[in-house]
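A single chain, nothing else alongside it, follows as structure tokens in the form predicted alone.
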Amino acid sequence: MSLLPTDASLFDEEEAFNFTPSRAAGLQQLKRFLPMAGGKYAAKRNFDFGPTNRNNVSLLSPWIRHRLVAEEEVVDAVLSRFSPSSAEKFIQEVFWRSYFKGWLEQHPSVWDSYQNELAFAIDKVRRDTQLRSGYQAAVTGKTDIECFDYWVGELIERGYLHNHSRMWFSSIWVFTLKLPWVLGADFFLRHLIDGDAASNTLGWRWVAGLHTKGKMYLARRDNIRKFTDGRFDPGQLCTDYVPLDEQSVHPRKLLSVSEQMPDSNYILLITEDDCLGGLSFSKKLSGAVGFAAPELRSQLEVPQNIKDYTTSAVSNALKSVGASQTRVARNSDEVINLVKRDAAELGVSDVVAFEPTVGPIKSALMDVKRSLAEEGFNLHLVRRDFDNLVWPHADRGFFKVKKKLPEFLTSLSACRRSY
């Protein structure tokens, strides 16, 4: 059954949910944008009007998530049409997901404690009858907030909501119905076709008054009204906020050194986190496998949806990069036997992956990494240059990422590449 409304006025401009999961698409998506990104995009960000009316955003998280899309390809062209100034906003909303990518990055610690707390918080749902009511009326949007509920249907059906409705769902979940914030957090990743393990931790954590000790963003009911244009009065939500607190402490790791590309032929392995395959690629890639698995996001149910589109991502990459036969394994294993199978049949004992950032799929890649070093092949997990430009700088606060921004689009600027 449908969470949304019934009135099928509401959703007639399908194309605007159209996040069709391949490179071509979200180049698409940027030149539509395009025109928006300087002012106006300033000016309207902050309104969420509705899922058929998304003209004021970008639209472009899907594909910048999964990397069908490179940040500085879409900062690039942004540039070629406004000055730093005039497309500031959108530029820093580029560099936040970044900036979550080297912070976690560099506190590992925190994707470590939220898959213990979130084991926890499951495992109590399903003895503590009042917590499971309370979280079973939030998930399926019975919770009698109206615009709470509405989210919950379109974040179902759409895979997708707006940021600032983001903040408003993460914000109502964990100070008026107080539930576990890493319920909420995992009931996002589950969800969202753009969600990731950093910005989606992070963002939680920032809500709840965790990410900055002591600060936590408050949903208000003027706020509400104002930027869903009058669509939504949530009515009274909570006013006694308290930042939540947490026992662990969460110590800076320094970043590891990038490994480098081999010098021998060798196979790419395409993942979900990365899709842009090998587009700018020497001659010296010989093969290709993929790798989709969005099941271990979670240890709940992951929605068809979300498994369909990674997949999907992840087989049109390898067919970017002319492999014969687009092959994505699902879990480790498959993997491993993809690759030695096709090490054989090549002649080849180097294995290429994009580095992921912590989470699921890199947590994954370590153990093939060391299941195929037993064996003779070699995974080099190699960092992006966007990300060795960034990362280092996302030690601490948004702050510093932002201070480095005109340094950033200058060393972009002076090593434009093709993708």
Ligand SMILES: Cc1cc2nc3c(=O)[nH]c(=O)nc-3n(C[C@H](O)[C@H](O)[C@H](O)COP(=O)(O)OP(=O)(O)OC[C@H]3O[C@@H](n4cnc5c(N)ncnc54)[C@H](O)[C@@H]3O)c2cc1C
The other form holds:
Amino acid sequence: MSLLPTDASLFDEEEAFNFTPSRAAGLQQLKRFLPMAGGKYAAKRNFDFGPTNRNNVSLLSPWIRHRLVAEEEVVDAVLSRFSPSSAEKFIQEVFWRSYFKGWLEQHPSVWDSYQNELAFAIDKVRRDTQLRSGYQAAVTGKTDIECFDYWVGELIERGYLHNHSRMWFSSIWVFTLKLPWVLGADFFLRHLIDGDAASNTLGWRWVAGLHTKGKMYLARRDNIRKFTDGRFDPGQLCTDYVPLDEQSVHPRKLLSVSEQMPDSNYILLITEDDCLGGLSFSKKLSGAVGFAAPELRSQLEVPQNIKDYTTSAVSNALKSVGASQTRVARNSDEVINLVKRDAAELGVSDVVAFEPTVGPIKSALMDVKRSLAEEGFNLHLVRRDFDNLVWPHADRGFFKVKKKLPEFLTSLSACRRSY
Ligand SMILES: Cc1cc2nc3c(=O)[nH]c(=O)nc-3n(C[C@H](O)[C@H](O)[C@H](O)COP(=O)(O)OP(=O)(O)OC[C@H]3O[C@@H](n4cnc5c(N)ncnc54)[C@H](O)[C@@H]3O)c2cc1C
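Switch from the form predicted alone to the form predicted in complex with this ligand and print that structure.
All chains and molecules follow, beginning with the one already shown.
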């Protein structure tokens, strides 16, 4: 099955925003965006003015998603400039990511059933000619829905879409094109630089009416016209919507208790899900190895720009903790081999990785943990304080997290003092 990108480049390279996969570049972008994070963000954030005019949103997701920049650093910087009430909207958005992570962590069967449904849908695309032609038209930007086709090109070329366009795109995919939502979620997950199991799967489920049962998101012509500032005016959208339903139930699973940092020296395993490195835990750090495996996002091809971004993010993180070699493993076996070799050289048996959320990297680490244990090594999956703070409240709707925000902000400022 060929997944051709659109024929010609849509954009002038010189105008392209550069998502450089380093912490320094993320912090620079945070600094650049900061003056906008108050009332201006709240007033303008829903507008997609096009890829060469993105000053109304932060563009921070590629860095935050890989934890090259931490959520609390973003909140901290914003609060150094604005009061919590002036920056309320932006801070809430930052917490949506944590909410989705905590929610998926407590409903892991959603990720499992997404993967099963996706495998089934990919197989069906191969067998069913009607589905195949609809799917091919969608992923190559040949649906004749001008805005949708444009966003396909933007996604493939830039690895980023504005939040509102992600909502319109997924709504059109599910309700107008009537394609399986899992194929659209997979298309996003493979092509977005910020592609993330929690935000993406739950974003798509929210639009389809599966996250908040029976409540879907409708992409409407007048809304697209207004919030693209008149760039698009799609006349042919479906208006006869019925939210999706599913057979599976997803019971809540209690959050596990975070594992502790070991008392002895350890090797740090830096994954693409957490590139902050040993920011506050550097004392006993004896060595570091990396793990980036964007190929695990899908059984379909993950584009080279995504592979390059994640590998460089991990490699830059290794440099930032002073690792003598920046070796980045691409699969579980390579992780095990690198850890065993370093552990023997350094005489340590403990390994620490900051705990990822449910998703491909966490599944791989669970396998690595079991295999290392059989050989006498302990892999500790240590949950960051920020996740420990928010995740327990992310068991139902976002409202519960939103209500806790003042408390979270107080706790975060207390943690800051103890850095
Ligand atoms: C169908 C769909 C799929 C999505 N898939 C992803 C994904 O794979 N990875 C991903 O990081 N985000 C995803 N999002 C969420 C959101 O669209 C992006 O995080 C946001 O557009 C990133 O741009 P920004 O950094 O300029 O956002 P800003 O508007 O500047 O927001 C600031 C930060 O808040 C967080 N944030 C904002 N909106 C959301 C949201 N709706 N959900 C979670 N976090 C949010 C992000 O960390 C973001 O960087 C998806 C949304 C939808 C509707």
